[in-house]
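The chain below stands alone and is given in structure tokens; this is the form predicted on its own.
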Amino acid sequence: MPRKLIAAAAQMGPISKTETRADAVARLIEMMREAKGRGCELVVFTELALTTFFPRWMIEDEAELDSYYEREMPNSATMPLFDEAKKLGIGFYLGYAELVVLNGVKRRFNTSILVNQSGEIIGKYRKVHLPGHAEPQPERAFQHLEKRYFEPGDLGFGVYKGFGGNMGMAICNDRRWPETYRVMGLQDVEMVMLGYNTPFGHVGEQAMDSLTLFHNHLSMQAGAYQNATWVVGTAKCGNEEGSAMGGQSVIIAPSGEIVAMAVTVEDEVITASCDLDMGETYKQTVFDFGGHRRPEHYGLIVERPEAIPPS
């Protein structure tokens, strides 16, 4: 019998700097809504799901600074869309910055959470590849601070059972690299949740600027084909701020085909029934790893040959 998993991705329009917690918990809650509405099983929410996209700021403040992230989870704030999904019966991906205290000194991080059917956390991801810089460029109309704001991800990338399959996790530009899904491929991965909060012109070169939705999409069609998953990208998007972010959200099979993806830059949930065995064929046949993937051969350095003399 396939493994039918009904899923979605909720993408989410702009959250102001104004909105509270209880605000953006009430819009994720009418979405998971709809989604079990559809029969789904999962919903996965975007990246910082819980307040505006904080790093385009400086902020000198350290208590300003902290108020965006979030000390436990679920927490007060957070409860009632844990509660609701434990009502409904509907797990759920969710993103949001996270600050720890070991030893006195404060860690942040970029994360993202896996919740059951129960309501229980079942996994935990931060976020590897953190792109923008540390310090403030002058000439940019917003910053792209995240390395200032975050440091790098301690957890790895791991691939959690629940919901029927083997559940992996990773947030925005961990979608970029290839390192991402492979290291998900080898722990058999069968579905990726993923969420994003891209703007646009944050490159700088237009050209390249130009590009942003087909590369969102190119990357992660890529690695869900190279490691025959799934993967669920889900984005904050639309005008936030004065910063216009890219939506595109979508859900694609393990043959790399997008099989829904949003319309809109607003709140808006999208569906697919997603057969986890439908990765096997590619596992077994172009990406069979213990057949064909030959790592030890990966590192070698080999000398270019002389080059052939004309005639």
Given for the second form:
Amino acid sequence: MPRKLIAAAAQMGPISKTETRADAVARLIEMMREAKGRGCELVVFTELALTTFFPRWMIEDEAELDSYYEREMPNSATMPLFDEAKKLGIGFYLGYAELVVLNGVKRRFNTSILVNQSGEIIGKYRKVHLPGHAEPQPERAFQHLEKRYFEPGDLGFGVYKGFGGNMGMAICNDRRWPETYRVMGLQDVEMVMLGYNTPFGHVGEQAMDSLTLFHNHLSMQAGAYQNATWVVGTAKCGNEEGSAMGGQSVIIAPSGEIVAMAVTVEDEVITASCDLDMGETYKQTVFDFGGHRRPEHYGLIVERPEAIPPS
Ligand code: CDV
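Form predicted on its own already given; the form predicted in complex with ligand CDV follows:
Now the full complex is given, and it begins with the chain already shown.
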């Protein structure tokens, strides 16, 4: 009996600065209902799905900055999403900015949670790879101040039992790093869920920037194939406050093939029936980690500077 999980990526078009949490949650609920109508048990929302992508601005007023973060989850604004999920019997991945106060010190994370079909949080992840910079760069039309507004996640890349399989999470820039998938691959992950906000022209080098959408898929397809896992990648996209962001949300099979892809840069639900056993063929052959991986021979990660001969 194959383990089939019908999953959705609920891509979001832009969220303007003036949109409230209630506005964003209403959009998420509408897509959740659509996903349920198509038989889905899981819907993957995007990174920072409740607000505009605020790291594009230098925000000096602390109260204003704080207004973009959630201090608890669920809270009064997101409770309707949890309630609807429970009512429909559908789980979800949700990205948001998290503010925790520990011993009087504010700590800020770019976070995602995994919620089961009963509306319970069964997994939490805090983004490890934070792109951009900590200080504003005057020459840029838009800042990317994730290094200023978040600290690197302290929860590691966990894998959670749920939805009949082994579920993992990542957030946006994490998808470009092979270790993101490999750490979860070593825990036998069967589906990696991730949301992203990827502005065009981020690097400022035309040759690289023109490949933004190619690199988006390249990294997720490679991660899926090399770790024999499904990947659901969900964009926030379109023109958000003048910043154009890439879409092309995807559901990728353990073969590395894209099985569903969004075609707009707006709110759009894509779905696929994912056989969670599909990766097994790869795990028993080409990617039999136990049989073929040789970490003890990789050498480079062993720090032995005295063993390197002087040049
Ligand atoms: N939100 C992100 O992490 N965005 C980065 C951009 C800035 C390169 C990304 O990797 O898509």
